[in-house]
Amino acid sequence: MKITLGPVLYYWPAETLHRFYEEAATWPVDVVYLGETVCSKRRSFRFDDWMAVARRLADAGKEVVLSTLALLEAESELKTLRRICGNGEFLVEANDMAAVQLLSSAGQPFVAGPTANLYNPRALEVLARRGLKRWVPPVELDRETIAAVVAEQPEGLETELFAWGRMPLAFSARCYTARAYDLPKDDCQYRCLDHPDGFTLRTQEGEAFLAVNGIQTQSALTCNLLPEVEAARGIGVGLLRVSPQAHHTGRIVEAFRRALEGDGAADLEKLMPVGGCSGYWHGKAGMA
């Protein structure tokens, strides 16, 4: 199994990208993926600064992926989305139907992102003619569901888990951040930046329940799937994503290696943000 390090889904400025994906390079991960997924304001690094830090973790011997937005609401997002899809150089995650079609007319493999929507074999046959290489299944799937897909999928077609990070559940035309803070969307101020790891929505009764990254909101709680590696492993999962987080990435990459090298899973209950969960694996509340 691989271990890939998924788009980094909040706002963080150039400088802390810059660290990060230097460090990232040291890392013991096999493939990253780069790239805004969540909102085309989020302009710390351009077009040429995502291909820069490309090229050196290439250099690195990483695979780089290039990710696209999830929800396009202008022209110049889709600008940006063709230059992105007619890089010539590096796979695109499409994390969308409009990037997917760009990608497979163009006669380009690709990778469909969790947002792309793909929850049967009958949809994964058609993308596979098309160019598709590799899937990541909704965060909603649970375990079941993943190895039965899994079963009936197109041969060779390889199969990513979101096995760590906060959960992407939805994207709205509003941003939430913006009027959380009674700003207009238009004039958020950037406010994201202010929250490296999303901010936490809690219950009446002060316990953890969403988070609100912009456009996005998340779970509150942490999906944490390294205990369940040889289960992935077991119905044909290849690639496990770790989405980063402000703090302590590396350490998370390193036990997922070292699971996957037979140490056992490592308690991580203190670099998450609030809390953990399970997601949907077991097919029922994960935080149970």
The other form holds:
Amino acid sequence: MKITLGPVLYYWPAETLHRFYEEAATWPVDVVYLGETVCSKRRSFRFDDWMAVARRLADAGKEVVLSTLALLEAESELKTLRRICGNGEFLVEANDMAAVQLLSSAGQPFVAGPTANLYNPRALEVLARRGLKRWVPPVELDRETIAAVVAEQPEGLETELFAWGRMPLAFSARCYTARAYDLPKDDCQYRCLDHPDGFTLRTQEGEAFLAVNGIQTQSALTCNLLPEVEAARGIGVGLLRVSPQAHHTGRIVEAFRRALEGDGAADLEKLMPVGGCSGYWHGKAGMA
Amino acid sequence: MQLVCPAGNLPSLKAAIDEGADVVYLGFKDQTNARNFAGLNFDDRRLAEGLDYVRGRGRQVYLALNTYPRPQGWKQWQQAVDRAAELEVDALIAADLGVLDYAARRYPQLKLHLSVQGSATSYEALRFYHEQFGITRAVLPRVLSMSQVEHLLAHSPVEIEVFGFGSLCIMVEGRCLLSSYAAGQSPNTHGCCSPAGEVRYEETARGLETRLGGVLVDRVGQGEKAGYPTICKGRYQAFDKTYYALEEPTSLNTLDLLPRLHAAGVAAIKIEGRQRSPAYVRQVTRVWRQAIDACLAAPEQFRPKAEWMQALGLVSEGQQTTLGAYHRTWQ
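Now show me the form predicted together with its partner chain, since the one above was the form predicted on its own.
Up next: the whole complex, starting with the chain shown before.
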């Protein structure tokens, strides 16, 4: 089994991203996903910056995958998407069917991210005919369902599980970070920069419920499937995704590496922004 | 420009047709459609009666089969496609790649529309569904601005249907798991947002509390109206304030934009609300029929009448309407 580092879902300044990936080059991860998947207004890294980091990580022995926006609205976003899909060096993760279209019509193999909405083997077959190499199940799928899909999925297809992180739950045209500051989206003043893990929404009785990350709504609780590593291996999952967070990502990756080597006893509770959950995996409400 | 109206049951279907809907859309009584609520949708007998009613009046029926089957449910979805084909519905509205693939290969004569649950927001995404499955139309998620809709239409390989009126999903449809996060069932998997069995209303000393899956979605004081606990419409706390962090309860109403939608080449206006009452369907269909007729007759002169806006305002959720994302000038 491999460990992957998912795309950074938050808006971090360029120097933070540089430092993060310099460190990541030394972590025991096999695959690193790079790129902006949430909001095209976040531009601390441009295409060329991502490519430069991608090459450095590749030199450090990592498999690099360029990831793409989940919600495309403007032509300028399609233009960036075309550039990423046509990069000519690295595999691309499609988080939307626009990317699937661009990649498959160019004969490029691709990864389908968690928002590609793949729920059954026949859907995977459609994409496998078009070059799908690896897929990430929607975060809401449970172990039994993933097992049933994997058992019937096209041969050679890899399955990557979202194993750690605040889970992306919804996308909107509106920005809820700007909304919290009473700012219009077109003058958001890049307030996402102030929230390197998003900010937590609590219910009126104080329960940590959701996390706001610009146009993306996440779970406040961190999905933690560290105790499920063997179960995941057992059903044919080939890769485990750790979604980056502002602090401790290296320690989390190391804990997953040790779990793969048989020592899954690490208690990561204190490394989470507010607490953990694994409900989806067990067929319950996600926050359970 | 067609008027496509919701039919959650037979009385609504008749109301829509009587008031001039060109098309009604409906679903089977199970998880295969995205309005899977108790008491809604059509069993075989009602469906036969409904189809007779619609066809006897020269109108059309679209069948929504727009959820995402998991392996354990695949047979049920497959049979639903079979039934739709046997019934010779005028179009099947689907989102899942597997369902679309099965329908396109097994029933090449069956017209396919991409559901809003397919989350296609760009013409590149539409090209994919068009090339792979031969879809002839797509319903756009309620997240694009008017100018983005116009741009998409200029490049789209298929007809476009947009939402004109109804409850406003602020999240991209097909990409929202808020319901399953709190209550285990989502529109994608179970065809429902906020499943009724997980909803609780509780009078407490601090006010009326609405909960979903145990999570406190909102608490209202005396005199305030408690809405159905939909997560995106709840009040939460951050930065020392309690507020509608995602959305205030409002409805979408695009009457003002009708001439522009028409000029852009929109093929159909969709009215949301299969879960709403026949009275709602009747009222909304009546207004939109008049509006579309007026717009088609003289687009330059078109102005929404005050009485239309008032009639729509009365049936709106939260009693207020908005242009939603369409009016955005920003990206």
